[in-house]
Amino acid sequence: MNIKKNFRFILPVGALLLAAVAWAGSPQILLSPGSGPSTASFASINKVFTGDWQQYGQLFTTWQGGLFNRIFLLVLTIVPTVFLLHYIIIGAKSFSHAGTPIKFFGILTRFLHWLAALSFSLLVITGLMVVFGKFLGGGALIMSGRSVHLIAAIVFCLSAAGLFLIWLKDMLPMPHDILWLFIMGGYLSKKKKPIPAGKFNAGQKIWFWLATIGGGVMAWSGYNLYSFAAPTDQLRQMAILHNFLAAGLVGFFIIHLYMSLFAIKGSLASMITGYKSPEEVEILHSRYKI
């Protein structure tokens, strides 16, 4: 009979606990819905407690259910058909390697270069490996990509942020990028002509930009969906934010492996060596100064 008599004082006094909690933290869920109707006084109570699911809930699982599937999906197939088109079409373009080989790149920048090319190339492939996770039966082999993923990010965090140092003044915009810009890099051309461009031209100057701040964004909203360290409706955002930017990124991925392998015959060389051939410095980099 007494544990009868205190649970009916406890309740009530537990309760009021709870409505003083909820009120010091939040103490507009416990003033009087008004003569509004109940279905709006509950979505404005359920917010509170819940956040706007309704603006961000059903708007993530609509694009993370397909959309995002397509973009990637458009991307893997678009830009690769596009330069594949470019190959036939126009052809790679040749430098003759007589003369004095030019320096272009010291071993630190090649080491750095290489580690984030690696790790870049795992991002890519894991992020996909996610993204199409249901169509490879998810499992253990998606946790494990999703691992590799948070170990590649940390490294090419690390090799991005020297390269960064190295690069900078390089990387700054100049006048003669919007030429370049406007002859597409004389890549749209079979005809060697001097480029404007000193020793990164607007396009590697896009993707260096690109990669770095894009990167940078990647790496914080990847931390916090991989930790879980923000609100619910702040990492839907960024899981939002996180594709898109990906989607951006793998495309330009895709170009610059592109130029890099099958656009210049033996450009990936001076990655390698560090040198460059007097002639495609003189039309490639016409304002580069040695």
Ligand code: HEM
Second form
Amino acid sequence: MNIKKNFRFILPVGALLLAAVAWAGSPQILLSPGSGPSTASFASINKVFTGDWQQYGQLFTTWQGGLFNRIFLLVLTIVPTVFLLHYIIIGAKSFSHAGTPIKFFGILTRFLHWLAALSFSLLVITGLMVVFGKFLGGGALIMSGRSVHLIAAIVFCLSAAGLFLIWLKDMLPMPHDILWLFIMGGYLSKKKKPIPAGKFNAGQKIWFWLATIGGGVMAWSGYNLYSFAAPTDQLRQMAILHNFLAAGLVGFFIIHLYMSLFAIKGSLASMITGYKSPEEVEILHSRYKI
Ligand code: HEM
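Counterpart to the form predicted on its own, namely the form predicted together with protoporphyrin IX containing FE:
Once more the chain from above appears, this time first in line as the rest of the complex follows.
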């Protein structure tokens, strides 16, 4: 873990982390209106968002009433379908395991990654439960999902902040990333040709920045929605921002799952053991200096 190299980044992010912990410590967050698992409290939250609808209320009501559901449904159907087609037509890339395996992910990185993976997965599931709450009958089920959402958000913020510190330098954009984007990382061909990428390719970097910085914006807007710590119209804007960013994050999360579980044979093992095969590094990370 190259903490020495990233020291000047540690202080500000460390401060952020402390702020997140302080936030997490504020009990009021759990006492926000509607904390009880009852349809009445669910209705009270809705009333705040849809009442006085002249301002963002009208926009929010229209979107909450249907557009958000449709956007999530589109993401949950189109993204997996595209990658299912990729898997059928192009298939997975596999690499020989000859030679000395290369250390790629340290133990702290893997621990923080799986903590982020678990908490984020819970965030996605409980977030979708809230979006489709009406179809799931609302009430206690959705309200307990909301509480799980809160706790998972705190765990995700802490683990993602740690990953941000560790991977920051390797995730900075490089000129060869443009080339990678042009050839879509070589994933539209079955050939195994050296790909212009360092430790992480342009696609992995996009996911990193979306998950960490995007995750931070989700936490901030989510905290305001939970604690009602803003005027109604701002809360509506936050709800709209939270929903749209969530749709983008869910889409990229599905791509991350496909890339790490299906598109590259041995990728999952690398996040468990920490090692990658020399051929995989040579081909997929040809600019990476070991
Ligand atoms: C159940 C969910 C997840 C699984 C199965 C998973 C799996 C993996 C695997 C196997 C790798 C290694 C990829 C490689 O180098 O070959 C990886 C890398 C990575 N994961 Fe995850 N991950 C999950 C969730 C997450 C979440 C929620 C985040 C958000 C912070 C995340 C962020 C990353 C990043 C930034 C990398 C390095 C770049 C990349 O490969 O995209 N992962 N993940």
